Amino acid sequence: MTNSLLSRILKQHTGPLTRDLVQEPGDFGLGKIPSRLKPVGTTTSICGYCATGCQLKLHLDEHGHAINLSPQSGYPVNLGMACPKGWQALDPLDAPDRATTPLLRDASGTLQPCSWSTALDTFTTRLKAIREAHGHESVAFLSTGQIPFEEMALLGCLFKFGMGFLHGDANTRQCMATAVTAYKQSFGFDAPPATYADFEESDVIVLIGANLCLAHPILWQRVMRNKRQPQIIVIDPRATETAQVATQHVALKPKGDLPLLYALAHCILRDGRVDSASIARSEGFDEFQSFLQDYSPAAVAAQTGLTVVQIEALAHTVSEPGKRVSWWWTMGVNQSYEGVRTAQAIINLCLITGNIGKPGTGANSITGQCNAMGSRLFSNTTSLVGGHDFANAAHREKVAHGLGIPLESIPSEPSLAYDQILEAAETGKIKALWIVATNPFHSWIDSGRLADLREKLEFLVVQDMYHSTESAQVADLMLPAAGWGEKDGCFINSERRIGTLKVVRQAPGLALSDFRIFRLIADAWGCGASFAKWTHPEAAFQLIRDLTIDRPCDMTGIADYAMLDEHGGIQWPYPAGSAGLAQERRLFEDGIYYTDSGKAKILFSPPAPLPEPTCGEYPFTLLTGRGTSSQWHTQTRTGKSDILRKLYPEQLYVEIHPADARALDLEDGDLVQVQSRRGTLTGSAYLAPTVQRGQLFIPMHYREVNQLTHPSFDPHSRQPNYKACAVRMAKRPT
């Protein structure tokens, strides 16, 4: 890249706020892009936090900059509501620790500002040298579920098809890999069947491992709009905020969920409360019925911590003929060493009772990150972009033709999963990592291992909004990225609804959108011509939209961003030629699934023991989860808001049952140490009868928590088991 070309881009970047910061024909072959953002008073954007996918109305000054926001009243997701994070969504953009220039570690080990030209030259020179010395499997990227899917797709295609590397995964592996795998195996495609309207159409709502009041408060409001007087059942070891306002709290033992679900199915089949038509549209029923003989309520009572009477009553409630039953799960199921089979046990219950494909029903995963559904379809990590399969020759040919790239540039073998990438870095197989919009040095399970892993890497690149994250602080090269509100693109929420986000602020200093950074890298690497059509996010949208033709996620009927805005977002599938556009659409209404036979698959296997049970030395089970509705992940963004910080304790705290506290001679507020076999942390004791005896709870947002968690993984999804490990606790020595 010539210095004059780069200087023109950076000059444009610091000029007037425009759609994608490029105005001159010829730059990267991008062509002229007309400005879409004008100072008209307001615009809209999908919130950049959780995957509820609320739309916000952004109020603009005369320069088109957002100065305030409010919830959008008519949007079919949030219906004029927003949680505390949504109301404060602009605050993180003004943080003093924004990354405003590339940073390069010098010979003394200090990160020093450098130019984009130097950063790009260092990036390409170092990674090409590693590839030359160690091969195409020696470099990997770790990306995110929190950037638009146009950027995700460009990253995945650039890395694999342009730069010629193989391994890359996203932090959706920590969030939704279990649901993805469960749906793929059971339905033939990653296809969450529900629509949010089902919260308002159910007679029975079962929330398992899901604390909607804190994690998805707008969805809880949708539950509260239900006029059918539903029974609301929460299955969770803790008496969470949601459990406390539910009709019934099923306080099972940690990870007793899979035996419980099998026992429910046992009772339902034994008593004949089944839907024969739905069973006829499924495979594996006879084998499942035989398997369940060993899972009577009496057989699983000890594993679940429930009585036979409780299990029998719950089985009747979730299978009562004529009642609409919907099941909803989040991280309490997903983040488990046997999460896939647990999710499939929920799916099986819906299949045998006919609670799928109809209003108020479904086996429904609630996604964690704002664009995890977009990552699942377009990040080019576990799936070939557009909902395709790397191992399928016809799929590779279709993608090569659609993108105009050589067929041989698309690998046929899959990438390593996130944990396998890190393990390969520990063993020296992977020499360099490129981390984009995520913070694994805080968020990854057993995070203390990453410090040792870092020492084995020859080169670490971190691309982020902030130079202060734990990951950025140990990088060799830090690339400053724009954040939500500073770029265009699309998110896909938990109900498969595609919505737009828009530029409403100028990124600070020399920070660029991830899309623009990837284009700069493509040009510097020498493969820019392969991405000549990726001129701006909406052009990328149209490219990858067209790849979805004839796939279950077909969205070829969506013309452009304006159509998405006009119709309040659009749920996939929406193929070309679709008649009408209902705001709410669920899957499998016709009883046909995406498998070769058109039938759903009933899948199961015996429950596995806890990877790390309690013992005399480590007598407590540690549970982790959301702390408050104002906290988000590693607090990289929510921690920048003065208002949000006032809504949760600054210091780490540990919830413990009062009886356990008395046994340890603890009073509320005492400083304590919690120790696992992997690390120790300090916090204050919070006496909470909402935690069962023998259990502790710590919010996941504090950086020390993942020094304790156990590095075990679901064998099907490779998702980490964040939710249960063995620890001990004592008053901190004075």
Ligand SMILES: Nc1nc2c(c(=O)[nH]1)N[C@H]1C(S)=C(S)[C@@H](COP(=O)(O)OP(=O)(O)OC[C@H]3O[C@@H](n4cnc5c(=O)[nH]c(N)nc54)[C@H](O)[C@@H]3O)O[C@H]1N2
Given for the second form:
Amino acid sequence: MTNSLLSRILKQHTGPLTRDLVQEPGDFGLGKIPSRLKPVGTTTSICGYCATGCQLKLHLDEHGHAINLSPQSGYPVNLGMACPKGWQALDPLDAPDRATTPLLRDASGTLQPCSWSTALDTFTTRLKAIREAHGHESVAFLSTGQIPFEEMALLGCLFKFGMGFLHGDANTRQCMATAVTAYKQSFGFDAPPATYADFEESDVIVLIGANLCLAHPILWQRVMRNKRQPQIIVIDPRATETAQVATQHVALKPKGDLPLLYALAHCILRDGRVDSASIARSEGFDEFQSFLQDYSPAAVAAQTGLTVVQIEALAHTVSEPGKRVSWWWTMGVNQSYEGVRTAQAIINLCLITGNIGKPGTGANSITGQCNAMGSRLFSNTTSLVGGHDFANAAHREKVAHGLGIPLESIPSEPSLAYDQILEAAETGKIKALWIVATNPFHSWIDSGRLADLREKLEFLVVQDMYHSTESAQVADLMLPAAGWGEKDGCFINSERRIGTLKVVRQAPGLALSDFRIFRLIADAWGCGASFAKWTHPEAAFQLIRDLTIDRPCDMTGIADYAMLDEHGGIQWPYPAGSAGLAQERRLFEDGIYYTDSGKAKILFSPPAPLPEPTCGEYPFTLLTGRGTSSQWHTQTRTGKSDILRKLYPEQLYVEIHPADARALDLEDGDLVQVQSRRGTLTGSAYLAPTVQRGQLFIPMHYREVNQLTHPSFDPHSRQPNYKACAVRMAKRPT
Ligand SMILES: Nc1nc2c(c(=O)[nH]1)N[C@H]1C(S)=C(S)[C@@H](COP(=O)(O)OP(=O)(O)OC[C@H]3O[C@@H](n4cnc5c(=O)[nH]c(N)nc54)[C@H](O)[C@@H]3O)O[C@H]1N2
Ligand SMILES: Nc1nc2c(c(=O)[nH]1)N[C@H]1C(S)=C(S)[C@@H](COP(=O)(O)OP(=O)(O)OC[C@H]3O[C@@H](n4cnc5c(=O)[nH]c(N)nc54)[C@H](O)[C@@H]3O)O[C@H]1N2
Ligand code: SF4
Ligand SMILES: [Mo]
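Mind giving me the form predicted together with the named molecule, seeing as the form predicted on its own was just shown?
Let's see the whole complex now, leading with the same chain.
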């Protein structure tokens, strides 16, 4: 190992790590450095953007420093492909606005550089004082689906079991909460059943509220490898990039999904195109059958915006006997005030037609962020770490024992959800927030409210790679974090595949890996001893891996990171003794679900009205979502790449149907104002027949967009309803 690589690795994993803070000896032992970090010509890492989980091959110079990358050809996920973000994954690391030192707001209100000692002192003194004065519910964290799960677990365990606070949630609430709740209720565990090979083995692929070509381009490549000449049906109000290359586009009304899915089930039952064996493995069928009587195509046509003929034809296609039908959904379903029931309506269709547990089938949610699936198992927010339940006494005992912590330190109550945390901050019950690897001042729904909320907070800590994010700029204390490529750990992708990341760059200045920051905080707080075994990410991996024993996500058969690399990643479940299991595995092949009875639950309720329908004053429905394959969320990373920036419009644009534009006397490129009851933004009109009349589309990547969105939530999952609110639009007055 060259000296310079060694010193870099030491900087990430061992003390002393910072110029101003001397670690206690023995805190991070030299012997813990994973041997796979020895310098070689190349190494591999899972991409740090989307949940497809492509593996990238990093090309290293003689110092072990990544100078370039290419997609990994032998990896079972991406098979040698990557999208533009993956190809440019190193660019964001070199940005000039990287946070290189902690920043503390001074008496004049300016963020000033400070030492790590001062930062840690301030962090503990302020939060302890707030805890002392207002109790253990007065501080909350908001984290992410975009850091390794070893880091997520350390944060969640430190905050709840070490620091003794109760409330923490993550941006996965904005993204996957609906799918989590739907699966837990229907299958008894949060278990997306698919393996990506199912894309290649289906006869009918239904993409509902998912724009694969743009948001998961490499999964679209998997669809393109399907040799069965599949029908590809896209259910989306917009003629998206994916809809345009599908065999059929079902252009429904926004939020017409639930009545449509019930009408499909109605037709399928009426025509007897069901799989009795699969129905026998579920509960609630009789009630469902009588419920569906009211959902004939004629009864729901107006709500869906489709004709009876279209609905009947679709019902026929998705229930063809002998055909393999797979359903795939993303944010068009999850981000809805009735997302859970919509996802379950998809699950119900698969259950009654027997399209589950077999090749080319499934009710499959596609995940968003690189490690949303890791967050779901390990972040210790909604679920107790390792796929457990806070309310279950036996689970609490198992986790306490496994982690070597006192049982009393594990709360039995659940955390408030994201929106409830922010509401508690508005009402003054929560006094301080710690934001890690997410940018809610841009991405949260009705984001204008956050400005007022900021005024009410006594203390706001933001931990990010950049000091320039909307959230970092309003922090009282900013902690500089290493990013993807500068730290190690694991991600879990949409098909439950666990894969590793590597250190291939040195974090700039005093920036530290989130893992390292949490360790330092544990010591500063005085609870470091409880986390003595969490010496480095791989040690943490082994600790939390062992917690999964006997859970559906059991991964106790994974020895170490090297084994993950050798196997091309490993899908859970992988209990001890799994050697020889296939590389591609779907769930429920045995027809047994994770519920107490072993049967799946058919769950349903009547569709509810839109929380904010259009009206004379606000006549347009605003849809939001991904804009291009080169933009990632709030653009803190993709905005730093010269190449990616060339691939998308710099300024906010509003897609409007040409006929609506004519009625408003608008031409392409005209400056327009879009207004909702909550805010106003300015952008340029983009005339696009891909949006329906009466609808507008604005990509989520521009900071103003959430000033318009309406804060409504799914009652079961508390996921925000980002995708439909009422707005008006006009040419901008000159
Ligand atoms: N390039 C890029 N890729 C990404 C991301 C990114 O920021 N950039 N983000 C990642 C993340 S975290 C996520 S969650 C995924 C999101 O991936 P997707 O969910 O595919 O992306 P979205 O554009 O948010 O939403 C998908 C579609 O839902 C449609 N839609 C809106 N309302 C409705 C409705 O009522 N019914 C139906 N059926 N459809 C509706 C929209 O028109 C949109 O085309 O992408 C991941 N991949
Ligand atoms: N209107 C509208 N709003 C939406 C959506 C929509 O469709 N429409 N989609 C929602 C969805 S699905 C999602 S997932 C959210 C995403 O919303 P956010 O999570 O707020 O978006 P990101 O830009 O991914 O923010 C991640 C932050 O983490 C930082 N970061 C990256 N890597 C690291 C790291 O290793 N450590 C630390 N400490 N920081 C790091 C980045 O610089 C960035 O500031 O947006 C939601 N908001
Ligand atoms: S498809 Fe997703 S995981 Fe693959 S390279 Fe692109 S962003 Fe990365
Ligand atoms: Mo997401």
